[in-house]
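Here you get one chain, nothing else, as structure tokens; it is the form predicted alone.
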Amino acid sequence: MQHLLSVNDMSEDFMIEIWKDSLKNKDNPSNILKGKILTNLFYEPSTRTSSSFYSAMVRKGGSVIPINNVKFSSVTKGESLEDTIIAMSNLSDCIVLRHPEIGAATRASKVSSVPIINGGDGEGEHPTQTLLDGFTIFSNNNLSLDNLTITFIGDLKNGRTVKSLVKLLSRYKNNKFNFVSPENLRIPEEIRPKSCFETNNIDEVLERTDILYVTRVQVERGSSHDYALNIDQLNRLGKKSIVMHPLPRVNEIPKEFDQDSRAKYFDQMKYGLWCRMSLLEKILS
């Protein structure tokens, strides 16, 4: 059994194998997971992660128990996370868990008899988002994650996707990090790489950015700050630069940029399906 709780659970070799399988198989369906059952257990709202895992499992021939709104489950009766996990691990072969508390996936893994995949734990981590984010960069940078200048903008304090991706990209050679946010939303010190530049002005770093990773403000976690990039700013990026966003988008990126070849945020969703198909096959087959 292999739990996936953190980016730290994924070696470089593991991720590259997933990415190469994803490039090879893409969204080709099969019945390799026929008879297997996945539980999607989501204590927080989700569109892309829950639907992506659902689609990935079905395309591999498996079935899904979708619990996308726990108010219709025994959680409303006071059932603990641990008891819910024990119940669902008796009914399925793998559980994808999203929960508002940091460390919830680790708690779940201690009582589960089946693999737990962390689908996001509060402001902690989101390792499968990092898997697809890494794949997006990998497939747009000549199958490499080295020698990049990555600029993160938005709510870097509460954004779990940022924290996970920084952990991943810090493993590779000669990467430089720019963090753009107001002071109260800066990336936590324990996550911040030694070689980085912090500012609240995106214009200081745009022209030397290879990867622009945009995030929304996490209103549900108490953040309050409004910002939006404009088309003139985005056009200052290099022709080979790419723009990413874990979505949902509010108003951080203008819709008129969507058709630009540098816009990769909708591709990220497609890549997420491919990566999760390969991941589920690896964990369950």
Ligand code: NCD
Second form
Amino acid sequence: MQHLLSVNDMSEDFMIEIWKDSLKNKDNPSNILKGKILTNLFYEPSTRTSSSFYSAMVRKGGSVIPINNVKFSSVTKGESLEDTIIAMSNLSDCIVLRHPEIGAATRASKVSSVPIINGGDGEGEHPTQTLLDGFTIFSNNNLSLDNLTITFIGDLKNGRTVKSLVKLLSRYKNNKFNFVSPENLRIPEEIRPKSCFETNNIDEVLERTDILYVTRVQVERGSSHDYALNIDQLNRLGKKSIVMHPLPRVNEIPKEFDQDSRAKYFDQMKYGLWCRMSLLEKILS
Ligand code: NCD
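Starting from the form predicted alone shown above, please give the structure in the form predicted in complex with the named molecule.
Below is the whole assembly, all chains and molecules, this chain first.
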């Protein structure tokens, strides 16, 4: 059984296969998962991840049990995560779990009789976001993830998408990392690559950035700050640079940048659907 708990569970070959399939999926819904059932079990808010898994499953012919609001489930009665997972693994063929605690997906995998996909565990990881982030970079960088300068900006302490993507990009050759954040939201040491540049001033690195990965302040994890980018700063990026954001955005990127060809954040969402279609097919068929 194949769980997807961390980026470490995905080999390079596995991801390349998913990305190649993803390009086919865009015009290719199928019935290959007919009769299969996915449980979306979300203990934290989500728009994109839950809907994207829902849409991916249905486009492959399968069905979904959507538990997007645990307030209306037995969790409110005091049921443990483990018992809920045992119940849902008897009723479905795969579970996507989002949970506020680090390690929740790993805990779930210990008791589940079906594959667990980590849809975000607290400040931990978000491997399927990395799958689509990787695809976005791969398809904008001549099908490679080497030789890039990546600047991460925002709440690097609490944002799980950053941690998962740094893990992925650290595997490839000649990548340079810049981390831009307020002092109290710095990237944790265990994730930070050995050689990198840290600053609290984006202006120091904008001109030498290929990929600008912007994240919001994770207010629900106790952080607060304000670091909105302005259009003049974004316009200082090179013509071939790209701007990514896992979304939701609050005020980090001005709306007027959305029409710029370097803005890739809405494309990311579309790629997420294709990647999740391939992933579910791989795990379930
Ligand atoms: C991210 C998450 O939940 O970690 N959202 C997403 O899945 N696209 C990012 C965030 O909430 O800031």
